[in-house]
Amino acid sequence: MGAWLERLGVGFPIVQAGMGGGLARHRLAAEVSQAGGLGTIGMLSPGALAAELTRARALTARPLAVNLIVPLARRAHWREAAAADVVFTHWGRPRRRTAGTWVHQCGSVSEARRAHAAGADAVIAQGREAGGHTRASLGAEDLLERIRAALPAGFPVLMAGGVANAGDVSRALSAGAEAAVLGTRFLLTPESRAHPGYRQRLREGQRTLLTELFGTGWPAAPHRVLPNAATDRWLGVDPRGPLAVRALNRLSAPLGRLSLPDTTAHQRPGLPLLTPSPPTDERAASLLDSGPLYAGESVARLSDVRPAAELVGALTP
């Protein structure tokens, strides 16, 4: 583990990805941080984000992070995120919007250079195999190598994508990563807010798809998911999704910044308006087949549900 994490007060080179849409909330983040990793609360509405961070602070005195999706974040998001020890950002133009520690997740060398020039304290090299939203064309280890070569020696670069066990973490560290960032592995914990049916499909999952199908309010943003009824219905020749559905997604882009009622209970596999909202334990089970089942390629090597704190220890080489 590098000196950057030590200065933050993080004991182990394990970072839990800030999975949005309600998947990563206070309990998961607090358990990871208390165990010595860096736990992250995923993006929510500004008020919910503040409440989740307050609840997490009540469970641990260790560092905590929040994750913001740049094109969807409003001024209030940045205000509430400033209370975290680390602000992770994803997508959009890298720009410093917080006085504290800021880390930008990158899918290319050029994006990493822009983040460094904008004053980021570290970057994440997110590979093509990662779950959720990703725009990388390279695998994680290849991208890590190229970003490290392009940035000043010693600048902290974390790695996300394809990490499922301690061996994967060890390889990332040996390749020069400051830490490994894991999402899919931490979805398979009792502390994640994934719907029980979602966890079961993750345990059974063997393959993933990279698509733009679930893009209402957030178009042209490729994301890796497990197959379900919606992908079976809409993904034919073009894995991104039908041109008409992607056109509807582009028209819906202004909705991404608005605080709208949750309509996912009415979402159906056969309807062409498919949101990025994942099936959490408080949403309708119908979302398992009409919503995105975010998962990285590492899902094929995962089959068990384990407590988050136990995972931090098991993942650390």
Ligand SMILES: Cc1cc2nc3c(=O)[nH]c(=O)nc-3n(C[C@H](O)[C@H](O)[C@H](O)COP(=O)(O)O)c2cc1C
Contents of the next structure:
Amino acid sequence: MGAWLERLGVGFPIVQAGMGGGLARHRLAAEVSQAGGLGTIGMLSPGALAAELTRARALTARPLAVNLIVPLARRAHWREAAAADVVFTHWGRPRRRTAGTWVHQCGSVSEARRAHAAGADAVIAQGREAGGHTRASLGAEDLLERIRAALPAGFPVLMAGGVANAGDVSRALSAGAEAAVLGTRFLLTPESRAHPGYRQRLREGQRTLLTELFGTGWPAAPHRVLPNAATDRWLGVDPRGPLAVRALNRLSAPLGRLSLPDTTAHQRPGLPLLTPSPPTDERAASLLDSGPLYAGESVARLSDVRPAAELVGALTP
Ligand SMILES: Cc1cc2nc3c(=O)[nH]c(=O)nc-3n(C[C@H](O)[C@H](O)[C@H](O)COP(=O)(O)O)c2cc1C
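Would you mind giving the form predicted together with the named molecule, to go alongside the form predicted alone above?
Now the complete complex, all chains and molecules, led by this one.
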């Protein structure tokens, strides 16, 4: 592990990815940080984000991160996120919006160059195999190597995508990663807020799809998911989704920044208004078939649910 994370007070090279829409909240983030990794609270409304950070602070004195998706973030999000020790950002144009430690997740060398030029303290090389939204065309190890070659020696580059066990972490570190960032692995913990049915599908899942289907309010943003009734209904020839659905998604782009009531209980696999909100334990079970079951390719190698703190130790080589 590199010296940069150590300077932040993080002992193990394990970062739990911020998983938005309510999946990664205070318990998961606090457990990971308390165990010596870096826990991240995923994007929520500004008020909920602040409340989750306060609750996590009550559970651990160790560093905590929050994640913001740039095209969906409002001014109030940046204000609340500034209270975290690290702000991770994803998507959009890399731009420094916080005086504190800022890390941008990148899907290409050019995006990493832009983040570095914009003053990021570190970047994440996110590979194509990653769960959730990704714009990478390369695998994580390949992208890590290219980004490291493109940025000044010693600039911290973390790696996300396809990391499921200590062997994967070890390979990432040998390839020069500052730390490994894991999403799918940490969804399979009792502390994640995945709906129990979502956890079950992850345990059984073998195959993932990269699509743009669940793009209401966040269009043209490829995301990796498990197949379900909605993907069976809409994904035929074009894995991105039918042209008409993607056109509707484009029209809905301005909705992404608004704080709208949660309508996911009315979402149906056959209705072409498919939001990016994942099935959390608070949402209706119907979302298991009408919403996105975000998962990375590593899902095929994962079947056990393990406490987050135990995972931090088990993942560290
Ligand atoms: C369920 C889920 C939700 C995610 N949500 C976000 C998010 O809100 N913001 C973000 O920057 N990345 C998000 N990601 C991507 C992660 O940051 C990370 O790149 C990815 O999980 C790494 O790949 P892995 O899933 O194979 O570990 C999400 C990933 C998953 C699996």
